[in-house]
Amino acid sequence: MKLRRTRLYVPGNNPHLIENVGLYDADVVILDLEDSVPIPQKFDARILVKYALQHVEFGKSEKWVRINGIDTPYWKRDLEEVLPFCEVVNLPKVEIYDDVEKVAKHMEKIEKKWRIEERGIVPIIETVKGLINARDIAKHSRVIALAWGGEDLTADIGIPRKKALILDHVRAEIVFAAKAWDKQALDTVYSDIRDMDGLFEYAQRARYMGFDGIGVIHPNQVETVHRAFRPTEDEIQKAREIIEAAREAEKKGKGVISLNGRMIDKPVVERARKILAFAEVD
């Protein structure tokens, strides 16, 4: 399982932040060409991001780019410039399956031109319409994970995010949509960069809701989120026992896995692998 506990948003027009992305230890670094970049800076940011993807050290971080939405005149050129050098495209304001398909077709042309392997897409659900269609969106073969945007979605509903009682339902819908198609579910950002206790509780709650990670907007948030997603020692020990039982059953050619007199099925084994991945142990 690829760890995506943290995906750090870095403005695509800020060279000082971009040059140090390899030091932040985020699982994912998203170089942003969308909301954080004013319209007059779109061109310059695109060139800076393209250069950074090729020449800046990202360390262990997966390289994503959030392109501009398909309702803008920028998204095609974004893809043409950065797709050959990033690993995943973060696509904002997705509302229907065809939004992803439209981008995927343009990506295919670029991939063939450059003779590169297929890149994944992570749609961001930011409207009520997108939420309603999330399960259809998540099934696209290019989609590797499903994310959502708290501020935009609550604005679309017409309620303040801090008092939005409906957000647990929203989160559940995102998780169900992603997991129905065996994709990762990624929670939205925690915007108070000074409140580390609140961030820890938020991230840990996200983990137990079924999310595989959350967005972060400051490098100082990364370590706290990783700690929140780390399983307890008891969870790690039980996961190790399950994996060991599965290995023993495989060695002996047994189709049935048992541990302490209980039958263990495939989903339990997969959950154990995920726990050990979160714990960053074998």
Contents of the next structure:
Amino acid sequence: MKLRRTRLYVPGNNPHLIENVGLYDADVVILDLEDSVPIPQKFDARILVKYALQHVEFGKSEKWVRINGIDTPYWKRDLEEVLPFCEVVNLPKVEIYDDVEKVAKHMEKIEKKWRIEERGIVPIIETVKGLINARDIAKHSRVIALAWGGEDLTADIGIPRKKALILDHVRAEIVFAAKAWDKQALDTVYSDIRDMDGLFEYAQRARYMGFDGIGVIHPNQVETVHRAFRPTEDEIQKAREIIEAAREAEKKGKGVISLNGRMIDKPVVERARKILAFAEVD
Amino acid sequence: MRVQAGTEEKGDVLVVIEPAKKKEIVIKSKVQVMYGEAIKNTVKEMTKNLKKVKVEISDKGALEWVLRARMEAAMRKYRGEKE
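Given the form predicted alone above, what does the protein look like in the form predicted in complex with the partner chain?
Now the full complex is given, and it begins with the chain already shown.
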């Protein structure tokens, strides 16, 4: 299982911030061509990002690019420049399945031309329309995870984000939509970069809501989030016992896994694997 | 037509290209003593097919890949690419 506990957003027009991205140990680095890049810099930024993907050391971080939305004139050009060099496309403001399909078709052309493997897409749900279609969007074969954006979504509903009472419902929808298709669910960012206690609580809450990670906007947030996503010793111990029982059953050719006299179903084994992956042990 | 790419922020470089009577490369860099020659070589190599242009480089400590990215952006704009 690919860990995506942290995805660090870095503005795609700022070489000084980009050059050290590999040092921060984020599971994912997202070079952003969308909101953090002003319109007059879109051209320069996509070329800068193309070079960064090829020349900057990303360490263990997965290389993503957030392209501009399909409601802009930029998204195709973004893909043409960066797709051959990134691993995943982060697609903002997705509202329907066909939005993903449209982008996937253009990606396919570029992938054929460059003779490269198929890249994944992580749609960002940022509108009410996107939210009610999230279950449909998540089923697209290119989609590897589902993310959402709090600021735009609460604005679309017409409520202030900080006082919004509907966000846990939104989060649950995102998690259900993603998990129904066996995709990862990714929570939005915690924007107070000085409040580490608040960040820890936020990230741990995201984990127990079913998310696989959250967005981060500052390198200092990475370690705290990884700690929050680390299972407890008790969870790790139980997961180890379950995996051991599953191995034993397999070795003895038993179809049924049991532990301490209780039957263990497949989803429980899968959850144990996930816990050990989060614990970064096997 | 005068075009530019990049910024004068830390770690970046501003590249300006404009028509001129003959080819001219001007480099302003705070690390000129150490890297001026390397910057000039990269610019020369990338602009070998461009004649009658003035290329002005204002370097703020950009790495080689940043200089190349900003040069490519400026040259493509000079050739008329938009957006």
